[in-house]
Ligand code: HEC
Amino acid sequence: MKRTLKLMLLLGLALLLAACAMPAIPTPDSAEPEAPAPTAAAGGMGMGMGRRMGMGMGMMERHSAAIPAPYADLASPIPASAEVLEEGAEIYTAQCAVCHGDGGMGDGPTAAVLDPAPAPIAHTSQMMSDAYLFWRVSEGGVPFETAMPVWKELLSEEERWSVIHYVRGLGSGQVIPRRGMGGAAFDPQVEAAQQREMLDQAVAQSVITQAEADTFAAVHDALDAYRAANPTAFGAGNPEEQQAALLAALVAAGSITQAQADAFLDIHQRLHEAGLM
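Form predicted in complex with the named molecule: give me this chain's structure on its own.
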């Protein structure tokens, strides 16, 4: 009952915020250069993809923002047990799915009217640290003027960690999305297809060579595999430090060479500068 009430409040809030997000005054996000919109024929992945690629730079900026104290060095104090995931599922379904969608792909009912759109958190939670996620859930979109609500007054710390575990589970396939608000389930194949398309675009625009696209994809795969096998490797620190640490671990493990790690960072930077990610 209490949750239903909160949900109603949130829906109202979302619509209000959506109305505020619409005026002609460009927000920092809408002022950014748009990435070329993929055509409907390109893989038939629908408009969710175009939106996500279009807002790539705003999301990138949020991802590389300095995490403020007291969040900077946090790591989850609770393990992702079955009970914790169950609690996370209830919170997620009641409070988050309306915007982020049942599967956490940023495609809930409010997604069509919010700008920036809700993040595809099933996906981004796989690469962002505990500290980043807990900060963003606790303090919401205030630092970035987005519609992401502030949860620190409404959810206890334990509830916030539970929902973060659930969101990570949506992206890793550990949990099955509950039906409620609609939206696609996280699909690694769709993500991979999107990445291939982005790399093809980068090669077509001469941002990178085909060989660099292959290197990028190979190192990216190695990073994903390493994260999947080492779910606790989400250390503290900013995303660049984390990525550097992960790449160093891959080099140490012999999965990639130092030259590939260096090339990956360089290609990443150029793709970012070209507005492709």
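Here we have the form predicted in complex with the named molecule; I need the corresponding form predicted on its own.
Below you will find a single chain and nothing else.
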């Protein structure tokens, strides 16, 4: 009965959003390239073409937001067991896929009428701490001016952690998306092609040089490799703090130089300011 009530509430919300929300019309000053599968914006953990953020807080700002004290030091109290992933799959399919899509890439059936668009959480969750994700899921879009519901009012703590484990599983390949609402699964090859397109466009627009594009790609690849080899190498901070910690770890390991880390951050900022990320 409890799960049925939650599903009815979500479907009602989805119908309301689809019927009432109108897509924002980009202006020449605010339009940004549209992309089906953007990547983790704040962390270099897979940057793709940018998505229109509308009147709400931008992705960079959301990823640098301070985690409130009640959530700041949280870590998942349950492991990503088969049972937990199954529970997460059921909840996600019933309550999250309508906006975020079956594969967690922000392309569910209501995504087109939401501004800012739903995040590609299967991918962005890979570089977010437990504390940050639990805060975002619990408080919904209220702190960020998005349409995401306040899930702490509908889901228990255990259910929220189960969904977080499932979403991370979508991005890591640990689980296969269930089909129901529609939407693509995360594809590293597609993301890599989008990043190349973004960097080529940045060079063509003289936002960065080709040498800087090569540096950005090299550091990005090193970050992805380190994250894949060290899946628990996270503190409790926001994505911006996660990025800083991972870059520092790469410098300490000798994988990149401090100059490359500094250049990566500078290039990242310029790409963002140019509306390419």
